[in-house]
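Encoded as C-alpha cells, the following chain is the form predicted alone, with no partner shown.
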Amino acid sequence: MVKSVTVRAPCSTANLGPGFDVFGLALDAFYDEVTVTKKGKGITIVSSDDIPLKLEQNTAGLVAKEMKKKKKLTGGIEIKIRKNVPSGFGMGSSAASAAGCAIAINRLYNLKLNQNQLVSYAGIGEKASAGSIHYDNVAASVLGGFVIVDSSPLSVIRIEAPKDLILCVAVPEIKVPKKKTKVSRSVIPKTVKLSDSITNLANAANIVAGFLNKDSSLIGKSVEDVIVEPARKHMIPGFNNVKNNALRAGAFGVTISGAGPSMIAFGSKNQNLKKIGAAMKKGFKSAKVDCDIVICKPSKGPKIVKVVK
C-alpha cells in the first residue's frame, strides 16, 4: 500500500496571446513540489513557503478537498508543498501546485483517473487564486507541452511543442497585487471589433498549425493578441519598450504571459536568446523595473519523483 507521492508540477505560459483561456504551454522553467501523504485527519496543508495554509485558501488544498469528496477517500490527507514557481507572475504559481496535488492523490489512491478527470479536479484549484475556474494553465502543468482547452463539456487536446522551440521569459521585480489574476480579467473587453475578432482566430490557427507542424517561427510570429493585450499591457511598466526590443533583437514574437506581469518571448535554438532577454531587461529598465531573465524550453509534463509504501 501506497503511503506517499512527491509529484514536481511545471510552471506554466496561458494563452500564448490570441488564445485567451483555451491555449496552455508547461516550460521547464519553474517546478512545484508537492508530497500528498496519508496522515492523520482531515487535510492539512504543511509548507514553509509563504502560501495560505487554510484549506479554502490554497489551491491544493481545494483540490485535495474536491477529490476526497467525490471519490469517498477515507482517512487524513497531509499535502506538503514546496514553492518553486513565482506567485502572481503570469507562470501558472497556482494551476502547478494543483496539478501535482491532484496527481499525487491520483497515484496514492490508485484512482486511475483519465487526462480530462485529472485536469478537471486540477481546476478546482483555480478558485483560490482566480476566483473562478479555468483550465489552460492546469491543463498545460498535468499533461506538458502544448493544449488546447474546450471548456464546455472539458477537453484537452495536447501537442508535443517542437524540439527547436525556445523561450524567453522576462519577471519584472514589482509587486503584484492580492488576487491579481481576478483584477486582470477585470479590464477585459466586454464586447470587441469584428475585425480584431478575425485577426485572433486566424492567429490562434496558425499558432495550432506551428504547432502541428513544429514551425517556431509560425509559432511565435502569430502570437500578436489585439483584443487582451491592448486592455492589459497598461498593467506592466514598460511594456512597449521590452516587446519593441525584443523584437528588434531577433525574437520571433512577445506577448504576456498569462494574466502578466511577466512577458514571454518566443525564439528557436538557432537565435541568440541571451541577447533577447537583455533586450527585454533593457525595456524594463527603461520604466526603472528590474526584471529576471529566464531563458527555458518547453516541459513535456509532470514527474512522479518519489513513492513511499
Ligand code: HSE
Given for the second form:
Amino acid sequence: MVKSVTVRAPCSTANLGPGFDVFGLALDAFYDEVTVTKKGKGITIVSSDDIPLKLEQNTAGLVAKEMKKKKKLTGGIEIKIRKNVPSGFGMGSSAASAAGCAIAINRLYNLKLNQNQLVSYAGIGEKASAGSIHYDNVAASVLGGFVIVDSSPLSVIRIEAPKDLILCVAVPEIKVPKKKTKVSRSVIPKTVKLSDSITNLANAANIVAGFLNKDSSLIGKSVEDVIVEPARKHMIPGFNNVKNNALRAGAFGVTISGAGPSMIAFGSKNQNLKKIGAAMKKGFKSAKVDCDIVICKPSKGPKIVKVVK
Ligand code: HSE
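Alternative state: the form predicted together with the named molecule, after the form predicted alone:
Whole complex next, starting from this chain.
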C-alpha cells in the first residue's frame, strides 16, 4: 500500500496572447513540490511558505477536498507544499500546486484518472485564487508542453513544443493585489469587435500551426493579442517600453504572461535571450520598477519524484 507521494509540477504561462483561457504552456522555470500522505483525520495543509493553510483558501486543499468527496476516499490526508512558483505574477502558481495535488492523490489511491479528469480536479483549485474556474494553467501543469483547452465539455489537447523554443519572462517587483487574477479579469471587455476577433483567431490558429510544425518564429510572431492585452496593459508599469525593447532586441513576439504582471518574450536558440532580457529589464526600469529575468524552455510536464510504501 502506498503511504505517500511527492510530485513536482511546473509553472506555466497562459493565453500566449490571443488564446485567452484556451492556451497554456508549461515552463521549465519553477516547480511546486506537493507531498500527499495518508495521515490523521480530515485534510491538513502544511507549509513553511507564505500561503493560506485553510482548506477553503488553498488551491491544493480544494482539489483534495473535492477528490476525497467524489472518490469517497476514507482516512485523513496531509498535504505538504513547497512553493517555488512566485505567487500572483502570472506564472500559474496556484495551478502548479493544484496539479501537483491532483496527480499525487491519483497515484496515492491508485484512482487511474485520465488526463481530462486530472485537469478537471486541478481546475477546482483555481477557484481559490481566481474566483472562477479556468483550465489553461492547470492543463499545462498537468500535461506539460503546449495545451489547448476546451472547457465545455472539458477536453485538453497537448502538443509538444519545438525543441528550439526559448522564453524570456520578466517578473516585475511590484505589489500585486490579493485577488489579482479576479481583478485583472474584471477589466476585460464583455463584447468584442468582429474585426478584433478575426485578428485574434488568425493569430491563435497560427500559434497552433507553429506548435504543430515546430516553428518557433511563427509561434512568437503570432502572440499579438488585440482584445485582452490592450485592456490589461495599464496594470503593468512600463508595458510599452518592455514590449518594444524586447522586440527591438530580436524577440519574435512579446505578451503578458497569463493575467500578468509578468511579461513573456518568445525566441529561439538563435536569438540572444540575455540581450532580450536586459532590454525588458530596461523597459521596466523606465517605470522605476525592478524585475527578475527568467530564461527558460517549455517544460515536459510534472514528475512523481517519490513514492513511499
Ligand atoms: N487565462 C487566465 C487569465 C489565466 O488571463 O485571466 C490566469 O490564471
